[in-house]
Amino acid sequence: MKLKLNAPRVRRDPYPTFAHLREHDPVHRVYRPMIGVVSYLSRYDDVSNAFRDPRLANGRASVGDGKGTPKWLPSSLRPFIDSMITADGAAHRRLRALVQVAFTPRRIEALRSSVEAVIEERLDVLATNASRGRAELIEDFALPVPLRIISEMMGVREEDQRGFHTLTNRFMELADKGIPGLVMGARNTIKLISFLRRQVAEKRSRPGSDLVSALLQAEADGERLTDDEVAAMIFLLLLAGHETTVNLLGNGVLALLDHPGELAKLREDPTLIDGAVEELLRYANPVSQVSPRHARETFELHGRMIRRGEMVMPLIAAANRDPRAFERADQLDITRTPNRHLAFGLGVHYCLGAPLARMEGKLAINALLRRFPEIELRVPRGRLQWRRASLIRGLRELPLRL
């Protein structure tokens, strides 16, 4: 079996493929041109261990064999390759320390009124479009809410927000092919780079109260971020700051519609929302896989040799449906406890935006169910289309009847 995560059949329903991998090929090795052998991990224990295994590094340069970022890589692409998410050790701690203060539970709670206001505004849009028979959850609601919030935090102008999403959506599709894909999609990549550099230049010349301005002025151990490091941080935070929530809302609402008993429970008792969001993060998997790890040394796992320098890809969507870790793993249960899902990772690279995504998800889903007591699909379930990027799992659109 050759794994093709972006094949249409797998995009529609990846879970039979993941089940096959867990049972028969838990270290699935694939050769990818210009990248080499990639080992895909699908079992819960293996994926969770990969987040904290000292034999694995986030950045290729941390392997220690002198083969870091390819020398032929254009310098303009380095902000996408050399960032906080691919940094290890002291370099990672330095970058994370500069930005994590903006994502503490206290700071996120201070955003609650802003999030609620955006949610109500977008619910009005949904209601208007529903009256015309064309309500669509992703475009009308699931995308605008988190995109507006993270963009305002970062100081991105409203007229630039949708353009950024379009560019990053294409970027993730190209990234499925690795660095060669980004090079081949040069036009899109150049536009995205120009957007990021423009944000840095504007905030350096006219700083404000936003996070980008704060990053440009912040110091850690007497050092400031370079312009490329700030550009990389803008890209990472804007991307991660809305993609998880877009797909949590889209996939989550679809999962509730697929399980009317669980939907009825949540509608009747909105206080169940905390557990419901955790279960939707596990069951609906807004993110399919995390950034790759790189082997610092050669070791064996389930009878397969992973050699020094090779790439290891943890499939969190497969791990979150592993029956070894979760009873009735393929069933949605909004009262599930405990729920040790891996949607936000583990360890030192645990997702900084997790508190924000959780708050947005809880407020948005409860508000949606409160405003519209009756929700159903406007098209047959089989006609729904999924986005192509294998890193995430998200719907292109979700037409609803409200």
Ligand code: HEM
Second form
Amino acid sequence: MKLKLNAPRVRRDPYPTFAHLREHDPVHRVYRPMIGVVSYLSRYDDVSNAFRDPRLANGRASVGDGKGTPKWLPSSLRPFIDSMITADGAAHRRLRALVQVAFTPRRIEALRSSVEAVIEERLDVLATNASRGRAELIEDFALPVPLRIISEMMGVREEDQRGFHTLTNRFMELADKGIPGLVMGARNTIKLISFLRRQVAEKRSRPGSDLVSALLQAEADGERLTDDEVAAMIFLLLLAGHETTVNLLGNGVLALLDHPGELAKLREDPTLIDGAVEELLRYANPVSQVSPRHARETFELHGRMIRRGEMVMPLIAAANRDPRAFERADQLDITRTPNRHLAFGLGVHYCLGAPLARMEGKLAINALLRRFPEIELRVPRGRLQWRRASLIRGLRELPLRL
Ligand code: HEM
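Compare with the form predicted alone: the form predicted together with the ligand:
After this comes the whole thing, all chains and molecules, with the earlier chain placed first.
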């Protein structure tokens, strides 16, 4: 079977494909032009081991065969390729340490009232649009809530926030094609570069109380970050800060509508929200796969060879539905315990923004259910469209009647 994660049928429902891979082809090797061989892992144990396997590196350069980021690549493109998420070892620790402090549960808790205020404002927009028969959860609510919060943390002006999302939306589609995608989408890439440069220049000339200004001030191991490193950090945090949580809210609400019994339980007892958000993360997989790993040495897994320098792709969404790890894995159960899902990854690259995503998810979903006692789809279920980017699993639109 050839894996076509972007085929419309698979985007609509990837889980039968994932089940097939888990059972029959747990190390699914694909040759991708200009990228090379990629091995897709789909079983829970394999995916969770991959996160902590010292034979796998996040950065291509860490393989140590001299084939890191290509030399011909213009340096302006480096912020998209060399960042915390593609760094290993000490280089990764250095970058992560600089921003970690802004994402601790305590610091995130301090943002609660700002998050609540944005949620209330967007619920008003939903209500207004609903009265005109055109409420749409993604555009009115699921996207603007996380986009506004991470943008405020980073000091991005309100008028620039939507424009950044339009660029990342395209970037995510191009990212499926690896480095060649950046070149193919040159216009989009150039706009992103100039957006990032403008953010750095503005904060350098007029520092504020935001995270970017703090980064420009910060000393890491006695060294300052270069402008490219700051640009890479802005890009990663802004992108990861909203292109993920939007899908927790969108896919999460859809999953609840698909399971009226679970929705009724949560409406009746909003204190179930902690477990509900964990289960929505597992079941609805806002992030479908992680950034590729690179084999530092040749090894065998389930009878398949993974050769030094080749890519390994852990499919979180497949692992999170593995019946070896979860009873009734394909069913939503908001009271599931234990729930050791892999939605935020594991190990040293474990999601930095998990406390923020969890807080936004809990507050937003409970507030939505409180404000609108009846929610239903405004279009037939089969007509919903999914975004074309294999890294994430997200709806283009979720039209609702409230
Ligand atoms: C529901 C929402 C989210 C999900 C499902 C999610 C998922 C993930 C996953 C699976 C990883 C691991 C990537 C890897 O191992 O290659 C990750 C890393 C990361 N996430 Fe999230 N994320 C979410 C929200 C956020 C938010 C709100 C932020 C805020 C800035 C964020 C920032 C990051 C960063 C910076 C990393 C890289 C950490 C590192 O390399 O050490 N994420 N996320």
